[in-house]
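Below sits a lone chain in structure tokens, taken as the form predicted on its own.
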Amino acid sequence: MDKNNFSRDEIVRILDSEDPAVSDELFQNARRIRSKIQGDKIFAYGFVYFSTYCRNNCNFCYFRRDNGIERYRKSEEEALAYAKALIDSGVDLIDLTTGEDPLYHQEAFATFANIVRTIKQDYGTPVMVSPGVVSHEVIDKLREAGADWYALYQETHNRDLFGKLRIGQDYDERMNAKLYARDSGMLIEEGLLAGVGETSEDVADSLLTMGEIGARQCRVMSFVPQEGSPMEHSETPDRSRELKIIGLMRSLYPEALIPASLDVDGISGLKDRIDAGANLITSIIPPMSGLMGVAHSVMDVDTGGRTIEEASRILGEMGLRIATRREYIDYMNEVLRK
């Protein structure tokens, strides 16, 4: 097996094996590349989803624009104060989150601009934001103040599945929108579902389709059914197959981002994905805040199951540990930007 260099057929291959040596021997190829880059370290950002009104109809998400749910927007101090508690916890990055909310598309994002400003300058933190597909005007602002990543997902490369998922919605516009953002100078997330429809040959093809567009930060998510939702009866994968989709993602791209996502199985699937190759802890939420996650709206939150407290003891059984927001920051611009 050539360890970083998979063919597309490889891929596919270990996809679709069954035996537990070719999984073992990812995974430990997996750990080894991380070890071997960043020693012990796993970086950990926080979680403000802070509008969960959406203009779109997704089939796969709770948050569709056509479900019955209770939603909620928070006011700038709100989102700051949130903030503020996840990085005096000891995050490493805000996560800035919103469904493609009518109200900010029509104001310009001027209040989501100003908490990107606030978290970056004043509290002296990195800064993703999750805003949707907005302009180029819009990614342009949001830059300028100080947003360092944009995260915009296809969640598949399948341009007939992509329909069918995400309804109504153009597939080369979304493209489009984070290529631009890469152009500008920020770095990009991309991320696929796994368990929607798609075959091993369509995940391939996403992973290596997120090394051309030059993604520093890959992500993969077990599907969840999600109430309300047309897709609510559909099964929920096994979990094995996000696990060798982290593992080929640390194998083909050693140096990038590859978050273990809180929101899909809680805490206690930290360590799994960890183990895979993971070396990012996403979708740490504060108790008790009322903000929710995505796929799990509500897991281990209030329960205090998604905080840095949390995580690093599970860490620390594994002998590793949260980076220093020191760490993350000189990983991103001389290791990402570089």
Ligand code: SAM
Contents of the next structure:
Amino acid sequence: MDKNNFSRDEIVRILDSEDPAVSDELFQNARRIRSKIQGDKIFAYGFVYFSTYCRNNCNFCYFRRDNGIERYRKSEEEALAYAKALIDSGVDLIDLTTGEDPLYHQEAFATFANIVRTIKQDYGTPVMVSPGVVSHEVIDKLREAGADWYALYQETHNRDLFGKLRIGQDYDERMNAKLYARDSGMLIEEGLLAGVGETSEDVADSLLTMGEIGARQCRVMSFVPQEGSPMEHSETPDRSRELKIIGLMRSLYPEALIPASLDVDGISGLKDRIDAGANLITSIIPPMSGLMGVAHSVMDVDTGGRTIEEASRILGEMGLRIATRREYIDYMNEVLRK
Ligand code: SAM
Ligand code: MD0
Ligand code: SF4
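The structure above corresponds to the form predicted on its own; please provide the structure of the form predicted together with this ligand.
Zooming out: every chain and molecule, the one shown earlier first.
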């Protein structure tokens, strides 16, 4: 088996195999690759979901427009205070996320840009923006304000399935926003959802597409059913699938950032994802902030489970540690941007 260059058929075979020896070998190889590239370092991102308003109606999402939930918009001061607390706790980057909230793309765009600029310039910390699909002009301004990364997940690269998940949204418009950001010099993150009706062939196509479009961060999250959404009663998938996808991503893209998202299973899901080959912890959230996660909007947030301290403790038991911000910045500039 050629370890770093799986064909579509091999990917499908690994995904479909029920032999534990196949996943063990995949994960071992993934850990070996990670450790060769970055030793005992694991990166960590702070997550600030500063507006939960959204104009879209994604079938899987708690924050979809038609869900009658309580929503918030945080002010510039509040968002910056959360970001600062996360930075002081030791995260390597701040991920500024919103629902597709037109207010922050138009009238209140200055607020968004100010938050990015302050974190980047005054706090000396890299920034990822996850605002959904925005115009090229907004992407330009976010980049000029200092955003290093644009995160926008297709969820699947099967257009029919995309249409069933991201109701009323245009596949190409979403993809093109991402490609525009890449071409204008930003790093991009691509992502897929596991357990939303995709086939193993669809997953293989997503994995290969991530490489073709030059995504430097590649994510998979297991679907978690959301109250009040059309997929509320769909089942959450067995995590073995997400873990194998993480292992495959690491094998295919040795240098990529591959998240272990605390959003799916909280802090208790960290170890398995790191063992599968992830090299980045995402969704570190300031405790008692009233901020939300995405897939598990509240799990572990207020009790302090999603903190650097907790993550460090778990990594320590595995002989790993959180990378310093300097180490992250060097990795971004010397490995990912090369
Ligand atoms: N609104 C922006 C967007 O959709 O691009 C930014 C928000 S981004 C944090 C939302 C991402 O969270 C989705 O792209 C999806 O991958 C993930 N997500 C949302 N609902 C989820 C669920 N129920 N289970 C797992 N992941 C979910
Ligand atoms: C996470 N909840 O990292 C966040 C989110 C958005 N860029 C990321 C899905 O798990
Ligand atoms: Fe809105 Fe993003 Fe949720 Fe879709 S995934 S409903 S765009 S917040």
